[in-house]
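Next comes just one chain, in structure tokens: the form predicted alone.
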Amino acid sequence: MVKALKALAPDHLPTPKQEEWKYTNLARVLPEALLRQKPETVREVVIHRSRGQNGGQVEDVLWTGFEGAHQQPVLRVTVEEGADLTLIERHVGQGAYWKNMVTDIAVGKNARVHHIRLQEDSPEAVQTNLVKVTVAQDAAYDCFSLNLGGKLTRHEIHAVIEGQGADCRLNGLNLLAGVQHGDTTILIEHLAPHCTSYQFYRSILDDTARGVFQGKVHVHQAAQKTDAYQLSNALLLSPMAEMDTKPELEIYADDVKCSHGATTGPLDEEPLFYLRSRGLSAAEARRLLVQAFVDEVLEKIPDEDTREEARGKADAWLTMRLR
């Protein structure tokens, strides 16, 4: 999968015929002018935490898209043994552009990384983001992604758990409306024993928006005592919205605890009726249930200030959609 996506060269764009891209047609969405255009900007940001380096300021990185641009941002993060890092990654922009990004994160032995990603690209933009994460012994990588913007976005994560006792947690909230297409594709490889991984994503879709969640856990034979959990919940506010979910487990070890689940549908009428019977209006009951759906995943953001910022962005989206 990673080999197929390495360059994303216009002449070799992946198509839905490829299994890992079956729900996303990149070539159909990209403007013709950008398909043949070489990257105008290749901006690389390197973040390095030395061995044992704890605390320090939060790294806050802003990626901005510009009208008509084919951008190739690169983010390289190295956190050495015993160090910790809180990284906030922001995406904004104006007009139609293609932000084709590569992220490489290495989490050293006994290190900790909190990665918060706030994606608010332009409604005409395309963003493809290929993320490679390696997690060493007794290390922890915790990522939260809020996806609000973009005409087509694909956030692909390939996480490799290399050392015993490591932990990898991937959480996200997708809020999609209009003709947006939001794709989250994840592969977590367990190579070592006594490790844990956790995937928890929620999506709300309105109008004719389309969401995709493809989550796979690959447990290699040596990865005994693996504990892996995966859950995708989607809430459809419109009968025209669509959610495609494909959870997968590929297990070659015989002493593991692995589970996955997925739900898709409109709001449940029973709690709506209950809340209305207690005096709430239909709009108030609906908003309360949707807010609870959102808050459960937002609580996974470890940094309090960023959590409140993300909650504010989600509240603004909900206020617009639930008038």
The other form holds:
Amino acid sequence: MVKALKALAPDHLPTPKQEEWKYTNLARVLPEALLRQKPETVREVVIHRSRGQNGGQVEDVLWTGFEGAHQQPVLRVTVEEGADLTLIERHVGQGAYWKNMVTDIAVGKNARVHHIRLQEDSPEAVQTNLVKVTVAQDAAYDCFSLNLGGKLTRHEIHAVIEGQGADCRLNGLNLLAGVQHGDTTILIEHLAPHCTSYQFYRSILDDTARGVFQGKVHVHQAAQKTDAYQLSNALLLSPMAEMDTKPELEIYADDVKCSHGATTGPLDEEPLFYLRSRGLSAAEARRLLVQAFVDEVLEKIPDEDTREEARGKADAWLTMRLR
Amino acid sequence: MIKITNLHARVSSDEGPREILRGLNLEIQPGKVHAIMGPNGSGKSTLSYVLAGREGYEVTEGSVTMDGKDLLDLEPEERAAAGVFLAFQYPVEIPGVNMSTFLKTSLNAIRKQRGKPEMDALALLKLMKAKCKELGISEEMMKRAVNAGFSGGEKKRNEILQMALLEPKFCILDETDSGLDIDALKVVADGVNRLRSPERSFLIITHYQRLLDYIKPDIVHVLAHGQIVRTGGPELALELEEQGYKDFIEAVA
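For the form predicted in complex with its partner chain instead of the form predicted alone, what are the coordinates?
Expanding to the full complex; the earlier chain stays at the top.
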């Protein structure tokens, strides 16, 4: 909630001494001047879908950062019972700025929200984004985050599954190079029985880029028959790139199915050789394998137009990195 | 013609490089099917990887030529374009790359290297359908990711399909019979037999004689300790089946 915004005020910046900020040092990247800068007037976007409004409406929200700005935007989304919404969120900007954002999403009973984030902040920007989602009975929240931009970004999702039969899907693709640092931190709380949660993140890291994936699933005692899955795969294109992965399961119910997995490493030699033995050059083979790595997660974007848009952005990145 | 002369090769391992091939000599004339049989650890798979150009397999001495052209100097993809095809013992699963994309990319990469124009999508589709039909492969396979979740038989049939599409001059089959039941073995052998032609040479690497009941070799070699220790006709395979490799292991050791 908005309280969290105050907790991130300049004098109270989290430090790596705090467990949940262990891999992300905000103070080291945020310019001093931005810290001292008085925040801009809060820009608040409120999206409300009334009960039963399920016409497949799309909301497209653009957040722009400017040189020297310290922004504290707020996005509030309420989707009432039986309603649906496709929310596309675009992040762009120029110069060095700090976008310290709070997002609050309430998905009502039997409602559906598809949330797509296309994050292309400027190479000097810092974005910290705390997303709080509540998912009610039989509701579904589905988020896909494409992270391309920013010098340091942290996408922190705190999802609370409150009602029976709810489904929460968090997916993302991080494409980072240079000195970029991209942090995805997730806490999913299962409060109710018969719910599913699914996390699938892939990262490609080049140069000295660093990726962080911290995903925690907390299954409360009442949440029997929970089905939770988590997977993070990171592909390192350079020996200097780094991925820090911390999967966590905290389970208090005794009849649940929870699994997680994580991989980090360069492209496997075996498929590369297999493809080359079939006539593909080393560069073609690499491209095909990396493309497949990316496609498998992009498939999770339910909306076709947005999926194609995201694919186009990913393709452009790959073409540049795999020259 | 394939000519392997005094081939020495080593493999890098955790304990440092190990010499596996120790002066191997072999000549295969166009149109001929040669079988190499040998006990585990004799160097059979190493030979297939050395011929296909896999990294980590270092040739320290000797030569391999195809129609007089040095093969060892070429990258794996250049060997493929020159006409070398290795049917893998364990075909690699590539999730996320679907079969038709893979076959299209592969075929066009080879055509490009051979100086032929790329094939358009429609012509390719037709060709793939025809080859699938010829080899008794379900077209449904084209929609799946390369080898991902394929049964042992499907993987091997997929290798034969690729072999048929890429029209190689020199086919190496590395333990193609491993993991196959008798029905799958027949389908695969039938596919190979259809590809036999006066211009195409085959090297069938196998531990067991069983495969050679279905793909009749012209010449059979025994590989032990990195060398060809005996060469004969198809009857040699039967002899090995009866007596095992014991004599060869002891003779050199």
